[in-house]
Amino acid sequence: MTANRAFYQTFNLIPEKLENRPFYELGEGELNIPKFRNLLKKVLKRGVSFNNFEIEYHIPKKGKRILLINARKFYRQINSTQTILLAIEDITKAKNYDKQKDEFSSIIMHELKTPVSTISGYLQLLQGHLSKRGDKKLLNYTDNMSVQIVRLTSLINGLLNSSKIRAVGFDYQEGIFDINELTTETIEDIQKTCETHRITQEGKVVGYVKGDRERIAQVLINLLINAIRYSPNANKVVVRTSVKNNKVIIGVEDFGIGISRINQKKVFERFFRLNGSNKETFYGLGLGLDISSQIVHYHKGRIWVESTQGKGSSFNFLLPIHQT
């Protein structure tokens, strides 16, 4: 029906050739719109919104581009006509800029792994030969040294496994699994390595899911350790399943901090991390849930969070559960 000047330039449009012809008649030589209508259509069946829709796009003159759609229906009180409002950004140079800047963590986060593990080599001979002595004292920092040295490890695994979903994606193995199973199994090794926190488990899911256990595993670890470091003063964290509407939910409950309404925002991008009432800093590099978000979207699930501040906060996912 109508444009503006933006979406003229962005398409390389001319608007006095469009005059008195509907955007959706345009050709393959031109805009197809009929591509963009048809997809509208399916993705609007489910709602009347839908928000930051990426897309490849072949624009004449200007070649492959990344487009990101925010659309909109509603009904047009004149005659009720169904209408649909659509924003389009081309996000191209955007998405280029972080790829550089992924393969540019990657070759640093390699160049660290090899200092790093040589250190740790180092420090095992050295702790070997400490203990020959007896020198209990020397051994004590060598062990804190050791600790240090298993964490910096974790943050280069963190970067180098996050640069690598973006660059390529993750190497999923699909199959079919109980999800009741895996939330117990998942429980108990967390609660082996915890003695802060008591985790308990609450309801009980008879349905199968398909997709790759490894991975949704991973996400319910990332919650779990997430609830258990952001509740220092808290001594239990609850674990939730249910079904409903064919799918099956998983919550994880902690009783910690809680999150601001702006912040609920912000928590599933990609290292944002939360400060405490004091402005004390969490350990992590804000990647965890950033990673189970990717996870959670592949197998065309949800994710999302519900947070009082100061009280306590809600992660919650949902997954289909696999049809027989």
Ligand code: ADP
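Rigid core here is just the name for the largest C-alpha set that superposes within 1.5 Å across the two forms. None of these values were measured; they are calculated from a predicted model. Positions refer to the first chain, counted from 1. First, how it differs from the form predicted in complex with this ligand.
After superposing the rigid core, the Cα of Arg65 is displaced by 2 Å or more between the two forms. With the core held fixed, the Cα of Glu54 is displaced between the two forms by 2 Å or more. Relative to the superposed core, Ile84 undergoes a C-alpha shift of no less than 2 Å between the two forms.
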Second form
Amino acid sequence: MTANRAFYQTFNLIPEKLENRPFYELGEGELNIPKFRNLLKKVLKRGVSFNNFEIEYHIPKKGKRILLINARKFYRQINSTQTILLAIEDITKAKNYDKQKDEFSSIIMHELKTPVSTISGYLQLLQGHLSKRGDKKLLNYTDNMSVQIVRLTSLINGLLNSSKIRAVGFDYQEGIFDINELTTETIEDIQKTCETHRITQEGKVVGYVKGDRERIAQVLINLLINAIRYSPNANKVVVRTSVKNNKVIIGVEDFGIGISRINQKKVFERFFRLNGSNKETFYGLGLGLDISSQIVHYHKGRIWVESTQGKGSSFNFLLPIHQT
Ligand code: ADP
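Alright, leaving the form predicted on its own aside, put up the form predicted in complex with this ligand.
Okay, now the whole complex, with that chain kicking things off.
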């Protein structure tokens, strides 16, 4: 019945021309909204709300747009009527931007892969020659180069993984696994590669999760590696597991640089990176948490962070327990 100015602008409508007609009756050339109408019907009939519903919509003179819709039904006591509040956002630009990022990463990845593997091949040849000659000094240089090439390759593979996920979705192997076993095993694996921090586990959950064991392990690995990397002056990381309302919660707590409140939400965005307050730079691409959050959401879970800048962070994720 009423709308704000942004609504008129988004849909190219002139308020005076509407002559008090309900919006959902508007026809071709004005606001042809069969999809909206269906949505409203659904909201009226069934639940009380619709969250983050994406539709493609042709707006006269503007063309195809992608709209994000949230709808909520509520009861107005004043005149005893059912009312629906619709929030509509034109997310076409953001969506296109995301697509461009995907294209960009896949171009970079392809362009970089070949020269990097060629360099790596020549480097191995060179190392062979140098070790025959017994040139320790030069071998030391080439060893350092090797380490950097391995790093570069893993960055490229990270990009490859990430753009692949968006393009075709992850390959998930379905199974049922013991979450406690997975946590303990993963901690042991990471502990083997880390001499600076002691990783301890608190709490033990008896429960099974349905999904891809390797992918969930990947989430925990990402969080553990971050916890270690972003707490260079600490010597421990604590993993806590617990159960609440048929959900298992796994939290990884570090005592490191922490994240300011404003950046806490952003860290899960793709390519988002921060440097430490004392300008330490950590290498990375800002992909780990984006990938982790995609995996957790696929398993109908949730991932979030609690943090105090300068004191440390706790990254937590929650997964539904499989009922047998
Ligand atoms: P990467 O670590 O490769 O940059 P991530 O997606 O894993 O990518 O993390 C994104 C950003 O979030 C990091 O650059 C870092 O600034 C911040 N971050 C992640 N984990 C932590 C942590 N445990 N403590 C502080 N900052 C963190």
